[in-house]
Amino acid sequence: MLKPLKKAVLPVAGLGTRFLPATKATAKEMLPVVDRPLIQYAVDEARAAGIEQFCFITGRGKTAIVEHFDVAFELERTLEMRGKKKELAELHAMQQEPGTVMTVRQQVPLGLGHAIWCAREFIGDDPFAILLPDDLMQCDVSCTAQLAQAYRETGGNVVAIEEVPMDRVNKYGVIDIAEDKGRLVSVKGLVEKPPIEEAPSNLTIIGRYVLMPEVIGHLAKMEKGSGGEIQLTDGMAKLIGTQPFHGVRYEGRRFDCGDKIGFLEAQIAFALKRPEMAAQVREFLKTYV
């Protein structure tokens, strides 16, 4: 019988040095696309999913993030006095039931693979989702909710994946596919940022995993891959023939948010899906292109 899957592993330890000054005294993951900061769309993807415990693997100058899905006594009280009604049921939405978020430090970059095996006691025995908020994800169907979906049916390990040209997939982990069915893509094994004359395919793993307990053992060794790095794509291909392991080609789109690029597309996009605001958004793109 598939254990249920309740908990959700997020990194955040990173310093956002694409970003900068911007991100010199805010955690990357606090700028807000139109009106939330990624980490909110990343945890309500999750609850959407059925997540009910989070884990954020924060670093040195993070605490804005947990802090921001504390209770803000002062704040909801001057709300409420001046009956601004909507802006508190926004602020009790997004707030955390007591002891379903903790936070483990990653104290030296070493690597995504590293810093899950910061997780580890988080993990225990428990599937888990991981979710890197850089990625900001675009769907009618949390993309989390359709991995959640696929290991129901499949078991073992999913992750999200999508085709890229061929001249970028040395920027991504790739798949090795045993038998492709559409949605689903059996993996039979996984490469790191491989040269692109090596790569075993276009299918790439982006920012969303249901990964099994099973992978932080693997993560333990602190065998050092890709960059010189412990990479989380090297502790996954171990578990290739042991355990099921599939890729799905989520419904939806991505925005790479830790690029400017694809920051900028992200806020357009998410605020032409705002019905209050997607008309003006429309008219005043008018004025530049």
The other form holds:
Amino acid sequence: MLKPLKKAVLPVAGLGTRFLPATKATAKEMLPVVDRPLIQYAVDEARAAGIEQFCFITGRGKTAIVEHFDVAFELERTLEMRGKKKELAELHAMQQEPGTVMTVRQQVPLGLGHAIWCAREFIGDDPFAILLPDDLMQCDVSCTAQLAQAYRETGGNVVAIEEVPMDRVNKYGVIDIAEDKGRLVSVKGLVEKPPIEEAPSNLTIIGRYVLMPEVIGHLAKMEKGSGGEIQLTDGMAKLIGTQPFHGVRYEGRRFDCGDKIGFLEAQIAFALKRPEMAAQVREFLKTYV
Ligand code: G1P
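Having seen the form predicted on its own, can you show the form predicted together with 1-O-phosphono-alpha-D-glucopyranose (G1P)?
Let us now look at the entire complex, which starts with that chain.
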């Protein structure tokens, strides 16, 4: 019987150099889109997929993330005394069960594959989701829930994929297609950031995965790949042939919030989805364009 998907790993150890000086003293995952930090969107998305246990792969200077998911006792008392019911409800809605959020420090920045390997004790023998919080998803059905559904259908590894213009494939993990069935694409190979002329397709991996625990054994070999880093894509590639491996054309939009333009676009797109501010945002945008 298929094991239920209950765990998620969120790598948050990156330095966020592209957002300096904003990220000098705070984690880039704490930068807000409208009124909530990037990390919260990822956690909410995972919860909507039935994920109950979270492991953040952190590093120095990331304590705000841990604080964010803790109970802020003094703040809640103050809100209570002031009768701020709506704000209190917001805080309560995001509260995690005690003992369901843990952190592991990556210690050395050896790559995404290494970051995931650091969660090996948390993962144990269970399937797990990975969410890269820089990729902010706007989907009617949580992107991780779409992957969880595909995991139940295929019984194996699934990664969210999208088509990008051929001249951008060298920025992503790229899949080599065995069979394109539309929503699901069975995968026969994976390459991390290939030179454009060597890319097997223009179907790229975005920062959402559901993987089987066996990937850890491959990552443990610490083999260096693209950019001299230990790549998750290389570890995943080793699973192909031994376990089902599919790409999922997810429904929705992705905003690359690791990039300033993507981050700005996300602010607008998410503000326009908020009924209480959409009209005003639309109005002021007219004065700029
Ligand atoms: C990582 C992965 C890459 C994936 C991308 C999606 O790259 O290594 O395979 O396509 O995330 O955002 P990074 O953006 O961290 O360089």
